[in-house]
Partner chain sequence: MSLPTLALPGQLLGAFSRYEPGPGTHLHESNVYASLPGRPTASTSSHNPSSKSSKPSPKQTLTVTRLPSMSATADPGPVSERISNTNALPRVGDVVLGRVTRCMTRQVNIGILIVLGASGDNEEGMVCANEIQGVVRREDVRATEKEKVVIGEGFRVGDLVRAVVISLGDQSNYYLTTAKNELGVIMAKSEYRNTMYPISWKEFKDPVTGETETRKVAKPL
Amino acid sequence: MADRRRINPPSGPTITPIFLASPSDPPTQPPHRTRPPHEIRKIFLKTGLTPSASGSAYLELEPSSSPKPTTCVDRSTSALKLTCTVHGPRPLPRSVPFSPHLLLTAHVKFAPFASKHRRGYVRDTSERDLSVHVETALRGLLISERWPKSGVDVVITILEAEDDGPAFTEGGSGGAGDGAGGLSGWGMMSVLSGCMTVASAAIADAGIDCSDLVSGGVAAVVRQPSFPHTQTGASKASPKEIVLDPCPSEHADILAVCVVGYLRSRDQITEIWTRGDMEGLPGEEGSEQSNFEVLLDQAVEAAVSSRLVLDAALKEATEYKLQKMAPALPSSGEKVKGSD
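Assuming the form predicted on its own, can you produce the structure of this chain alone?
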């Protein structure tokens, strides 16, 4: 019997109508990139937001800015907001065979309101792919031998995701979207990079032994527009450019994207995912590096920049925990009972 007290929302997309202040006002322009090519967006990262979990973290990227402020609602801007909780390590059930290593399980889920098109409550193929990529990146991070017959669950909820932008939805080089909220192309790469970074912060907050911290980085090959501040001037004759941390809504034509999970202290890559056409990438003259290596190096550079934010957030969280533990610790002049 159906629950008559519950009002189900519409299954299709719900878009708020836009009203201009006056008919003479110009239409809303799409956002454009104002950052230099080798600069990533500002990152907000905070740990310890979920007391009931062993470890938790929240990550938010700076949203793209419109070239001119308007009085109407702008749907072209997009940001990235992720939350992650870690549960464990905890003993495995008796029915599970003995494992000398820690069993890691990653679960990535989009919130129903994460994109312009409403997401379903059942995980689709894109969410399963993200879970596999995140799990692969985190396996090279944990020291699993110290937790035999134990398991840990990493749950990532995407509160707001980046859309694929005009380069993917309007018949750009990425192809056509699959209708699943416009998150099957370039926007998925930025989401994966943020998932790896926020999951690494949550695992460190849980106190699980790790060999290093993994940070995500994204680099893309875009075609420069013929006219500044416009997204319709890009043509096949325009020069190509490599940018770090691309926002899909800020570029009209994205040719290729590479996302990596990088361990800076060990100088290792635990996860890599590339997509697009990499022919004719801009590089140094006389260099023997292939097109793939050029794009990979830029993605690693973006991951190193993200690692700086990750280190600062964990350092701040550790100092806060030490300040809370300070009143409980005896001072150097006091004697502990039973020490004589």
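Taking the form predicted on its own as the starting point, write out the structure of the form predicted together with the partner chain.
Excluded here are partners and other molecules; the one chain stands alone.
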């Protein structure tokens, strides 16, 4: 972890101090969820933003809604910003043994400034863990027999990560016991979901054969928010519910989260990651579905919603490319007609 070649900033959290305008102001309230439970956040997705890469994409989630805009830096809002570049397929280096398939490698890296806890320049365990998850999600997607003896690198940079919510900040500020530099909590799960969607878009932009597109979806079991500033004892009794695409800073009490990488056309799942305790979900006692399956179904629902955005973004990009190619195309178009 020691990185002697660079001048490293302090390893602790770097949070801008927030000063109240006057002592009478109420403290800034933590953001809370304003959209309905089955609705995911708005997604911005665009492909082809990095000229040097063979394919690239950028994804952004709208920041969590803060109750009122504050004049100072609002520490409670968090968005998700990801860029993905795809390099290749290119010939394998000499040291790699013969492979009849396309070799996929995924690198996920948080920018040092991505979260409140500064990241090092070297990939840490949580980043390597994410890379493995993304790699498995994409491996089931590629038709790798079409690219023998080549490799493709998928590089995802997280420019802004989601914070882990109040539960985390309390624990995290108390001591650095969480290790690995912060965001190993619930925020990771939606980061993974975004990573899968953005990587899929970038691979399609690069023109690498895939059997389908993978989109990420997250569902969580949360305790329904008891109204703020009531006694905390009441929140223990408040019922649990399932929400799609949870923003960790919006929920005080997340109990379990499930992420899936879902291929909609194939109706297949290439990646599942669940964490937490999913006992006692509401409303499903009668059915024979386990709690896990209920949560999984909801995560798939979220993935289907994000697939809509993925499809629309790719369609737009493809139309643009076809339009740009139009001056070059007529000759080939005539050719096709001629052969008919």
